[in-house]
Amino acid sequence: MLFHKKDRGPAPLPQVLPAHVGIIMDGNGRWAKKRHQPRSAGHRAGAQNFRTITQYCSRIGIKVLTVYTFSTENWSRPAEEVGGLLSLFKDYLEEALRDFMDENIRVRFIGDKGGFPPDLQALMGRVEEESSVKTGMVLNLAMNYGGRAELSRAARRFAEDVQAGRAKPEDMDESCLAGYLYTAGQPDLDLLIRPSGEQRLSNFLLWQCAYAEFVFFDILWPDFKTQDLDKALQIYASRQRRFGGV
């Protein structure tokens, strides 16, 4: 179901919250175009909104938040835009080391970090290390991430373990495979939110989304507010999750 701007309004928090929320942050470029601004302005506005929504999720008690920050397909964008995004990531991580660490949030990066410049990889490592003592919400930043690439990586790692004698082919089942994913040890996705009006997964958490509830909004990401998140949480709470049963 697609919710439009006219559907927005106050929505009290439900008593039962999803443990794991995923957000596809979409619409930054269109937001900027509507305002006759460069796409980079949209990405900056989106980054600021990401901070707001992340802190709100932490405050209300979400256990795991995974946000789609940069996909494996995003490298095909114009070089100037990619460069601007990498610069924005660097600024955010430096800010995180300076200010964001006051939040009780553990930051993890999922995806192929080796695809990024060495200085950005080093910043990722520092953020992960310095936030590792946090006991609150886990924030997964999906960077250079693709769901198919994650599954391919998991299969390759299991094959390497079999070849090395650390595993046997008959060990493979759903639980085993899940242990080779970036999100090993975390609950599967409960709720997937996508602003911008698009209604597709875009290669995001394909395995983890098996029984997730989807909520789509016709709102560009920089305009997505905490009350919109509250509405998504209410929609989630109103649905009956049968997991294939009756």
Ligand code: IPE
Contents of the next structure:
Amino acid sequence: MLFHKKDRGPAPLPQVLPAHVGIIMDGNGRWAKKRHQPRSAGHRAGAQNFRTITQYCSRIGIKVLTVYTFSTENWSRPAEEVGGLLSLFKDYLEEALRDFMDENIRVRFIGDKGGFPPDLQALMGRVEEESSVKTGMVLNLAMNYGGRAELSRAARRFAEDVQAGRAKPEDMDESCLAGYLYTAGQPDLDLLIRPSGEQRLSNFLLWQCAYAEFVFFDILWPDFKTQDLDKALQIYASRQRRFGGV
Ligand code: IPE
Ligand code: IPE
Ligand code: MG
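Pass me the form predicted together with the ligand as well; I've looked at the form predicted on its own already.
First the chain shown before, then all remaining chains and molecules of the complex.
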């Protein structure tokens, strides 16, 4: 699914925009370390930048943005860092909800909400519910998300449907499986951006990335600017996507 510049605002953006952009917000800890600050300061700066970049994506006409915020593996970090992240999510979501509403953004959480403390779960539910009337960009916040967990959850839910007589084993095919994912009904990922210098997926959107274009940046997430996003969009527009064809 492609979105064309003629449908929206002015240049310098390329002709062809990705419909679905994914961002792995990485490098907060290293950003803080470079400044001799605690890692929590990096996470705060990262959250602030998330706000800027999300607003920008919505304004330039990206249809779906998925940001990797907390992975199923991030629970293995020291308790102090995990606790700090959970309280940052809570403070931050309250504030960000206003932005989402003003920008006509609809928020969806992808991942297992059940792993979070009840007050954070309630807030996540409220953000989803209040923004559900919005008609602009869909923002998927990947929190307690892992691609493998998502796929095994899909398999389990399908097995339950078969057991209950709601589905038959022969119903299973690619589109059926896609319908059991958190991203059901959304386009596959077109462009994956990972700042911080790491060049790996870290369990992000394994299924949805099948034909995504990857753009890696040697910039830590809190330093990632809207101009860097423009650059990723330019690179994306210059790529030839073949999807196995010629
Ligand atoms: C990304 O930054 C934020 C989360 C994973 C929550 P990191 O905390 O991974 O930062 P680095 O990679 O250690 O620099
Ligand atoms: C990926 O970053 C997860 C998020 C950005 C939320 P990590 O920092 O956890 O990934 P690894 O450990 O470097 O692969
Ligand atoms: Mg990291």
